[in-house]
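Here we start with a single chain on its own, the form predicted alone, put down as structure tokens.
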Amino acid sequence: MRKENIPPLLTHEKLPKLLNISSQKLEESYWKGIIKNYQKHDLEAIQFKKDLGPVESGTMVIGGETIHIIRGFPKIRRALLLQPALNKHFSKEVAVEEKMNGYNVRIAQIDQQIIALTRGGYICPYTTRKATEILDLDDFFQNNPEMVICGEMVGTLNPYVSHYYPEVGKLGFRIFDLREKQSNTPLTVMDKRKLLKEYGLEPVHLMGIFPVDEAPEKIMGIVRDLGVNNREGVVMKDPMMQLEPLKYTSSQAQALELEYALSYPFDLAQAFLFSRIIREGFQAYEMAESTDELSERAFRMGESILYPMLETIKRVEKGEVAAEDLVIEVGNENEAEEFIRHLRDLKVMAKLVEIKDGKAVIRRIHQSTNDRVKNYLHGGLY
């Protein structure tokens, strides 16, 4: 092994144990790229960007008075058909918690040091500035350092996912998990519940606590009324949180996101096409919908895929650029600047294009659908 080359961090004599992985496996994981150095923000670090063994993908393991592991949140996996999912998953009772839409957020203290970690285990300058502002945090981390809090960042000045809820308006923060930092073992739903209210934290919306045989009906009804008012969808859970969550999301969600994949086909659209279409179709089949229902169903969905790639179209073919306008909150250019540089971490290609009454506007601009739209335009071979 080039061990010359390895981070200290990596190489710590109590990294192995406290994360149950040996020493010559975190080698190799490096020189393999599943482990990345993370040199930002002042901070020595490494990230998990995959799985390894019983850690999750998007782990932070930072370094400093301590050795801090923020592990990574776990895949929620989907359940496709409500009825036999839940029957076979949970045993007694289904938790029902609302899904926002909008970005995973963990928020942790390290050395009396307050950050915010995006899914990928990014440390987001503008998600951690704004939770603190959001956030009343200082009482919490005081009495609980050792927790992390999971929660979903939220409203029209997100600059990830963009999504209007009237409760919350421009930016706000809704807690879904409590999370032992280093093991990663959840506090019970109404554990949490309690936990956040001495606090003053405002958790997700809890639908309602149902037996397993009542569960589908119940949640089928919560997620229609749910689309009806442009809203995600639900989570599911035990009670106890001993059992994996699952999710469920509604139609309306499903074609929004649809509608965006499809403005930039070429750098969205494959992720996003095959598995919203397949989640259609079965939520189709299961609610028996009415021949009425199921047409405004496949009409919905195909305005969502046909219109959005159309408008691209014509914006390129017009000298347009195909991209997006973000729009976020900043105290002054600097600022706006070193989220740039975050995106750019990300891969992400955007440049700033104006701050105007404390608000950036960051335009993301999506390369592969502008270059290839051009090229189709100009006689180019599919």
Contents of the next structure:
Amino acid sequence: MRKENIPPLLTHEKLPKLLNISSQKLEESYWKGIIKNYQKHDLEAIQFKKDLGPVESGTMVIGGETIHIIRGFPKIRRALLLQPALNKHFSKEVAVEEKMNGYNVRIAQIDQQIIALTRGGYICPYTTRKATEILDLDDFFQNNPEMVICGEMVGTLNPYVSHYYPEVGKLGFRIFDLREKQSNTPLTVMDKRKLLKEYGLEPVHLMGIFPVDEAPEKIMGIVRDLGVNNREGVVMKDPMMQLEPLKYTSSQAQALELEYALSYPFDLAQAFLFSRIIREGFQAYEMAESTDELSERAFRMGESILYPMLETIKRVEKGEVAAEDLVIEVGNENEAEEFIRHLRDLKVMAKLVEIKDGKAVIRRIHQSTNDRVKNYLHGGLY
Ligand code: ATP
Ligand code: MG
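Here we have the form predicted alone; I need the corresponding form predicted in complex with adenosine-5'-triphosphate (ATP).
The complete assembly is shown below, putting the previous chain first.
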């Protein structure tokens, strides 16, 4: 019988109520692959691969003494034009937080154990180890066991999104939300900051709370300055956190992403290119730049598309592999291997290059770029 294969946790009598999804729907979603059994780390857990009713993709349900539900971090939609979008979307005030460029992490306590989940609802061994090293979380979870800490892991020793911040350096964690397990209800912007302060935990930078009608102009200035410093942009939030937040990013952030995508044109560029170009078009329109500023933007875009691709073609021509090297800090070879296994679970092709001075270099290979560039270099037709 098929039924025997269903993970017992999925048929737990309390689950439909906790998730607000019928048991029939849960079962159906399992057969459709929307819900998956998660069998790592000796946990009894299930993972949501897609949104399902009110439940976000990336949600993880973990069995144990009690059932823990760590909801997925909600998707943040983007404003292309600040003025009309803010006017339409917010009512009185807008809290502007810096958007940090790293990777999304949710930290929670499960039966006395602290775990760190990445966006899709995977327990990442490196992130779990580093989060507990960087942050002193025991008191916080002692007093707030039902809270999920949502933040960005940033810095250069970062296997997913490596970006240099002078105030962070190698690796740091900045918190942008405190949410309740199961319901995913966030604290208000000020309550969050107050609670974090009590426990010495670092929030993202709050750049101001502005009346809606002044906000677009203020934010344009803020994002311009952030861009000049190679910083990503902002997330705009209802101070009460009753409305969905919106994001908006600098031209330089767009350029950095284009650069990355075009370094591996046949693996990443198609998914990246169109949306980044659209963002630039609308930003250029709204920022009403001088001729000089506009041509600077045009050059930035063009250079970030052309040069990285050219670089990659030359590398492959020389016999090198189209690959990027990730560097992480490890205590021993075992930790490096464990992380590589984790990457392989995520379908990322990676291998260990070397371990030196406590750092592991892991090579992530972009196979399609490699194969296709080689093919064209040998006369293959497009
Ligand atoms: P998604 O919106 O699905 O995460 P994405 O991977 O394209 O899509 P981003 O474009 O980076 O994500 O924007 C959303 C992400 O920004 C959040 O998931 C979060 O990790 C990150 N982030 C950084 N700073 C903040 C902040 N101050 N408030 C909220 N999110 C932030
Ligand atoms: Mg991001």
